[in-house]
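Encoded as structure tokens, the following chain is the form predicted alone, with no partner shown.
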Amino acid sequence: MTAAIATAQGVGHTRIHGIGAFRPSRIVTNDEICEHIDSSDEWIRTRSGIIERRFAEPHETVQMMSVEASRKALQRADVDPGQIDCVIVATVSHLLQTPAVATLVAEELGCTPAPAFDISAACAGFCHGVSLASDMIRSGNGKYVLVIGVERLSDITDPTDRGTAFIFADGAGAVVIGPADVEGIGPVVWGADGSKFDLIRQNETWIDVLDMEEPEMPTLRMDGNPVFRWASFEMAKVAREALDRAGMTVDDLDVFVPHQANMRIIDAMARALKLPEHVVIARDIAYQGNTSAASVPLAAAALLESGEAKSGDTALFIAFGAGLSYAAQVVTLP
């Protein structure tokens, strides 16, 4: 008789136990950006809603920012690093292709020998990580999982590209996810539309770079108008589906935390969803810029720190970006 494989024993519910953020020290104004592109402070504010953004100093590496955000999240969750069963880092700007920066983060925090890996889903990466962590705990493959969204996009942004130079920024956000008595993380709605692969992308492959007579760092390029239309209208449908799958309506929401891509996109989504006046909308982009995978946890942390949102509030997370990839889920804020 063949022996049966044992089934891992998980839990019924999960939630976010703690959140932490790290914002780089250097503040970059629109006027500084305009030293390299033909634009103005007024145009940038009107076009994107960005007043200033954060760029990392040389010592504020992807690893350092991840560790600092994670320490805050662990402290607020009252979870020791040794209790972490997995570390997931969402990023597109760790410039060492392998090994994963998550392994270094886990080692510095004291989470070793927990498995640690990076995921690349661009701006949607953090929300992907939240879903992976929640499912991992439900399946019995861990009790506490650390999820980090981190970017140093200033390293891969062309300061002379008028379409992207004013948008991207740096920072890190982290959450500790673990078991709960009641549901704190709703079903994920996620996907990708590879037919729009070229709308946001690295401008050159590494093979192309190596073939150059004078190799240059690849940088990000974006076709802004079609991305704006896609995000503004298609993502509202994804948000509604996430609410439906969580058994909720917009009236049940306290907080809306969309990816901080562009203030006009945030406003368009809020209108399309017909959010009630009581729903607090994250607008962290104004002073942080677009930090890709870090933007949702940074924006959520900012609302909690300011008191605009509070522990126990029901929030809708949604993020979208290169790929074009997207993910959304309803969560209870820690």
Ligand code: UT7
Given for the second form:
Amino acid sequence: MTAAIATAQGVGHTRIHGIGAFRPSRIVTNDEICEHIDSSDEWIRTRSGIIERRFAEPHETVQMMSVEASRKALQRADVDPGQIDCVIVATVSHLLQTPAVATLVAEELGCTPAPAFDISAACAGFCHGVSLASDMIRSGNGKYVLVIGVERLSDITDPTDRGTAFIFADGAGAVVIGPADVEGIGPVVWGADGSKFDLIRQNETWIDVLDMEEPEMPTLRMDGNPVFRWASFEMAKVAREALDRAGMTVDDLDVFVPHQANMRIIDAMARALKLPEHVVIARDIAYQGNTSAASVPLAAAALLESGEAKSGDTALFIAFGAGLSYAAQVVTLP
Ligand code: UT7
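Alternative state: the form predicted together with ligand UT7, after the form predicted alone:
Now the full complex is given, and it begins with the chain already shown.
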């Protein structure tokens, strides 16, 4: 008789045990951005809410920023690197196609031989990672999982492109996810719409670049206004669904941490959701810009560091971007 395959034994609940952030040292003002594009500090502030952002210095690599953010998250979680059963890195700006940067991050942290891989879901990548990690632990395929959102978008942004040069920035955020006595990570609401693939994308494939007479590094292009409208209207519905699936209403929320894409999108979502006044809204974009996969953990860490949010608070995470792709979940802050 064929032996039956055993089922992995998981846990009932998961939560975020610790969070850490790394913000690059170099502050870049709107005036510096405007040296290369026809724009103004006033236009950038009023249209995006960005006052300044940070660009990584050469030594602040994707690996280095990931390791720094992870060390803080591990320390705050009181989890040793050797206890980590999987390392997931969400990024679109690690410029070596293979192997995954997660393997180097895991090795430098001391997590080897934990499985380590990168995921490419653009700005929504971190929230995808949180869901994957939580499901891994629930299903018994690991106890502690490290999830990192990291970008060096300054490497793949064209400083002369008026549609993107002022918006994108660099940084890293990390969380340690593990088992919990009560639920700390709600059901995910996620999706993708490939019919809108071209709205935010790398302008050329590497093959196209090879065919050019004067090859140029590919950079990001965004058709901002349709993305703006999609995010402002459709994402509020996704956020509401994530609350519904967690069995909550806006009155149960303490904190709202949307992807830091544009301050006007954050305001439009807050209005559409009718967030009560007591809900603290992450507005990290003002000083960090749009850091894609890093934006949600950076913004959540900033609120905890400033004391505006506290451990145990109920937060709604929602992230969206290229794909177009999105993911949202209710979590308990560590
Ligand atoms: O993170 C991934 C997801 N990304 C997002 O969610 C970003 C979504 N999009 C946005 O945040 C906004 O679309 C932008 C901030 C990128 C642009 O704001 P907008 O209100 O959508 O501007 P627009 O593209 O509709 O352009 C409005 C005007 C135009 O001038 P006219 O035709 O009204 O005279 C543009 O030429 O603003 C002009 N414009 C600029 N002016 C100064 C466009 N870019 C610039 C610029 N500086 N950089």
